[in-house]
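Next up: a single chain in structure tokens, the form predicted on its own.
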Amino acid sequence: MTRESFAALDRRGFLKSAGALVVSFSISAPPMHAQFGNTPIPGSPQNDQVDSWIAVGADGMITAYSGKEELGQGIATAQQQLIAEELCVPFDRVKLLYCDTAMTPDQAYTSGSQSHPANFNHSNLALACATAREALLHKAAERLALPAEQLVIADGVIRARTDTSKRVSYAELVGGSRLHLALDPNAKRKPPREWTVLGKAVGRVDMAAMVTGEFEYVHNVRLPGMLHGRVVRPPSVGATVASVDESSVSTMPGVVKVVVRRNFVGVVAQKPWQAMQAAERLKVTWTPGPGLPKQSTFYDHLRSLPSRDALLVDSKDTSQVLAQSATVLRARYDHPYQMHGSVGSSCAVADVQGGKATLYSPTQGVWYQKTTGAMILGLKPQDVHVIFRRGAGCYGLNGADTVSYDALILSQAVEKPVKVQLSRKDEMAWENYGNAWTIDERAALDAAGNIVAWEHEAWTASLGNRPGPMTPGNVITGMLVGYSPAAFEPGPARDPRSYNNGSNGIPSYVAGRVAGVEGGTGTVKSEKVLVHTVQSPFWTGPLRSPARLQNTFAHESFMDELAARVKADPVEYRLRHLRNPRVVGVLKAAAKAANWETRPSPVGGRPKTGVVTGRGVACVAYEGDNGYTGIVVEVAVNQDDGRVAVKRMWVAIDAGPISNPDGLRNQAEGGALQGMSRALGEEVTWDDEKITSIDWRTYHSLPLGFELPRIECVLVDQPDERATGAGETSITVVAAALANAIFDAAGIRLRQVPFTVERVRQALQARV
């Protein structure tokens, strides 16, 4: 089947061409579950029907459909294991299709460490498999005239326990019929202790194609007659188009069209290099933007702006307890804007002709690209087909959505397929950055050194986000063509109605008492968490562990400062204030793996010159209950030049039942390394009108050839717990653990990320 015919194929056509027969029976349907606060888009396959998730082919092959895509994190392999396990078929007899709006269910975004909990618990894909297995078992019991309890399933064949001649395959059971089966909330998952496929270290199904160059990324998509586009972004933040001189490129070879739509400008040419040259030469007159706040005083600037306030928890007595306590500690922590900095720039391919659109996109929300793409094109959503193709890795919102809009706009203008790949500068200057934060921590201690009150107050800047069902203006291209980002309205805080620690704004060490119920993981009952959201001058959006990383950096750094004040061991001091066994478990596991030496930090009497070593610790209940991580980091600090080398990391991770140990270990290791990069070097920079960190010389992620630390992962299996997230747990704790390790080694406290050589050197020079 050609790519063109596949793109035009709907789900029914695919099933027919594949010889697949959908399993179904009639059972009352459970309600459809919303994810990220959004219910499924109208027209998407019904999430409460097995048909939407599972099909059995005439050859016995299982085709499964998922709304959670493979971005390089390994979830496709784990989902294939899940299907094979629950349906009792070999791993290689499962074909997984994901994130194609003609075939797959709407599961909102693939983000937020939600793929594992969404599909591996008692709903969605896992429940569909369990429902289908039980229904097939009962149907086989009827066919074989035996009680279901006397039957077993193996390799897609159901047979009698005592008479192997009595057997029937899935394919034989399904026959030529098409049935209707709703997800059965009472269907039982296979217990983790009985797993034979799930829970094992199965290698990534896409790895061979990637390492041999055969894997098709979105950058490799080719359509007949495809042209190439290039965007012309504003020269400064907030600049608008005054005029465009199309004659400046009209005689250039290969130029097909200059496209102007409000403040969006782009060119289409026959070849990529021609489009690049034309975009460089096109004469555009811009009206300047309003200018940018000074970066040197930006954190103070954030604190002065009108804000939308939110109380996450408030015991109403923190001011009184702080005022009456003999020991009160205060500290401020600052965290910059950071970018995804994907090594490959974002790309998309669109084909808009005859009132229909097909889009090959690396978006993490295909159904929202469908609805918002239709808005931008002036089409009906049913006339837009979005097919996920993997792009540059990002763990968040890089340029994937905005370049998809770029391709749609340019393709519609020329009525031919158009591929758009962003330049390095266009990607880095206009992506949705991870939010900047400035945070105050305040705590009171009793005579024994225990924490008796904790206040956390934070300011963060926000503008835009992922495009939701109706918000194309959340990214730069949508705004340029006239759509507004999600509205920002300042307003006072209201008392919380329920406990929600999705941002990790609430420290792990407080009780989290809301509406009379303690939902937190700690013991401190006098507590207050207040967050001020202000309007950002730059586009913002999720970057791996959004808000969670920044808040945890402050919480876990401050916890170390409190422990140092009372001369307590940092691990023991944390354990003293924790009551959640899973947080306690990962903290102890990391400390044990690191052979933690119980003592206060830092060690006294060390020399003030030369290289000194130290170790730091941090832990978190990610989003309160969506994964648990403890980490110990060992560093070497050169006190003569300010350089920090990360030598070892011990990461303990608890994500519930382990679906694939290799995948979980990869997530823990990758998150730790990315956290190291963000803590030591990454920071978006700007002047009075534009972003200045626009390439690898000006944005400092870990360079090629950096000293790789030794990472040891401790995987904490919890077969009796629900599946939780894993992709964002370890990165959340790295910055704090690094800061704590540097303090342990050299006695300097770093409260501003990144910990650059210059900042370390200044802190060393300023210490007493």
Second form
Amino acid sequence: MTRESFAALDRRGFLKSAGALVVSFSISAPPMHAQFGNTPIPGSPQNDQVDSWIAVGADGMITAYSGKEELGQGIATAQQQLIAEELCVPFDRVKLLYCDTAMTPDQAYTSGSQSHPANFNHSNLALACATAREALLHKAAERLALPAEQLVIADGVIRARTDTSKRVSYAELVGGSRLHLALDPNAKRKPPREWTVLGKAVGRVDMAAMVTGEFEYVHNVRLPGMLHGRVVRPPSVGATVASVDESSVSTMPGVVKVVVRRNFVGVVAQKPWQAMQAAERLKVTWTPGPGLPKQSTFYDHLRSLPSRDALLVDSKDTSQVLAQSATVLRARYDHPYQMHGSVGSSCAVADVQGGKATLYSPTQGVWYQKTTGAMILGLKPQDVHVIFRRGAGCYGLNGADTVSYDALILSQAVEKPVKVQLSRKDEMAWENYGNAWTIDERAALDAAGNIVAWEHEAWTASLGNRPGPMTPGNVITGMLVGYSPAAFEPGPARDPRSYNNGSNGIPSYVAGRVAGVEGGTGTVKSEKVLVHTVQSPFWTGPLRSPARLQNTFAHESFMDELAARVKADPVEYRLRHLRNPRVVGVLKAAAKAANWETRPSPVGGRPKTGVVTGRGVACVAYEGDNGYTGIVVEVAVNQDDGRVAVKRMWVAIDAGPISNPDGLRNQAEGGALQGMSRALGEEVTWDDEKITSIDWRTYHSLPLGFELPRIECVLVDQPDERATGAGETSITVVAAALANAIFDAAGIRLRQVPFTVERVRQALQARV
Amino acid sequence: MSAITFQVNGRSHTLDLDPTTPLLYVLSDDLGLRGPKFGCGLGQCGACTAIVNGTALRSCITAVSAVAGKEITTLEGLGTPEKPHPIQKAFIEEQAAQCGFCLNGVILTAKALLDRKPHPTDAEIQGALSNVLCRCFTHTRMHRAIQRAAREVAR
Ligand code: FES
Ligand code: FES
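Next, give the form predicted in complex with its partner chain, keeping in mind that what was shown is the form predicted on its own.
Starting with the chain above, the whole complex follows.
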């Protein structure tokens, strides 16, 4: 079956084409009331039914349906391994379909390092496969008139352990029929120690197609009669349409229509180049926006705004302990807005005709595109079919959702299929940036140099987000056509009710005592974490390791400052305040790989000119318990010109049982380098009315051609633990480890990301 | 509009085109090729790279009129999943991609380099890739793949 026809086929069609009749299992499992992590959209396949996840074809092929999509992170290959493993079939007998609202379950978004924990633990896809395997075994036992204990399964065939002639295949048992079975919470999973397909470095299923140009990205989707659209975004933040002069483009070749809906303006043409030129040429008169706060004083500005406050932990004694301690350290850390900056600007293809819509979208949440797309179009959700097609790597909420709305609106206006790809500038000026942060850390030390109190107070700016089920106004296009982002309401903090470190606001070194339970990973009992959210002038949304990265930059830099203050070794000082074995494990593993020399930072006694080297460390329990990583970074700082070269990185990562070591390594390496690019150069910039970082000259990403650090990954396998997140772990610790290494090398402390050559040079000059 | 003739992956095409159209849109839209991609449209990222008469060019800023009579190679012109080009094979062996969107520019830039310099130094590889972006940061694997391809091709 071709790629295209798979997409067009619904579940019923699949079963029909696979032949055979519908047979129900005689056994029945109790209905499952487990939590699936999200409330599925009505009409989506039921998450507690095996049929929603897998189908056995008459030819023995397993088709699996997942709500977690391949974005480039390798999860499709890992899921295929999981299915093959649990069902005891060869890897290539599994066909995985994901994120198509006509057939796959609603698993909310593919984001936040949630795919591995969601589908590889005792729920969802993994549990569906285990349930099916046990049911098939049971069915075979009946058919062969043998007890199940005497049967073995291999290659999709169940046979008697002793008599190979007694055998029956999955296809013979149920091929082409529905399984009619609820997920069984008691179904036994294959223990990681017995894995033969999972745990192996299986190559990416899409690799050959990608390197040969065969792979179909959303940018390559072509529908019959498809036209090309381009949007015309406001020239400044908050500008509104005063008038549009359609005659300015009406005689241009190929122009089909100018589309205006409130503040949304777009052009549809026969060909992409015609659409681009028309969008460029179209005369729109805009009423200017309210203007922007000054970038040079922006972090102070954030601290002055009305805020919505949240307390993550509060032992209520920190001010007292801080006031009484002889040694108190305070430091402030600033982190800018950063971009997803996908290599390919976002693209979508929509076909809206006769009250029905089909959308090919790179969105991370097809079901929410369905509901919000329906709102934008004035259709019912059941009339909107959303099919995921991969875009360029997104790292979170890039322009995928907004361009999907663009395509829907333009297609509806011309009643023809329309493809829209954003210009580089439209992508960069209007995406939902990773939030800006400004953070205060305060700690008190006792006479022995140990931390006795830790306060973390942070301000972050937020506006919009991923579109949820009913919030198209969370991204620019939704707002341009009249929807609003969730209203911002300032308000005081309430006492926390349970321990939740999903944002890594709570440092690893405190006890994390909430409601009488210590949920944290550290020892410090006097603790307070207070977060102020203020309104952002720019759109914001999750960017790989949102909040976790910025908070960890502050925590792990500050921990280094504390260690330096008491002249302790940075690894030893961390270990002194940690009590979680998995954080300790990755920290030690990274230090060991790096051959860490135990001594305080900075090195000291070095010349103040020329190149000096140093090493820095950082670690984190990602989201408190969803993946663990430790890193050691070695840098060379040129004290004459301020250039920082990263020489080596050692990354230790613990994501539970390793599903695919090469996939995990690829994620860890990519995260480490992306973290380095973000720490050294990336920053969204603006003037008094608009964003000015709008291309790759003004937004600074490290290109492929630079002197690469050598990266060594240590994969810490945990066969007895739950599967955790992986994709966002290594990136979380890089900025802090880099700052710490620069401090170790040159004795300068960088507290503002990015560590540009200019900032390093200034710090070197200010050094006494 | 004017009739423009050029070769793409060994096949001759004559198309009636606005001669100012950047080559990228002709390849990806008129010819429906999946290899060349729009990344920035500004000549800054490499996603649109095509090899024109042996040189890696940014097709997003190259008017189609400039390639009249020339020989163009795109990613699909190198090899197929069944029979990949040695460079493509090296990328598969090193598993050198995440989303893969940048691969077109990376592989074709490397191909043009290796054709010119079969034994590039690390610095030469870096130099060739200095304006190519991979935002998934699959850098280390891609460098390894290019080095591996150089070894294979040299054999
Ligand atoms: S798309 Fe041509 S260089 Fe970026
Ligand atoms: S692999 Fe995604 S941009 Fe390079």
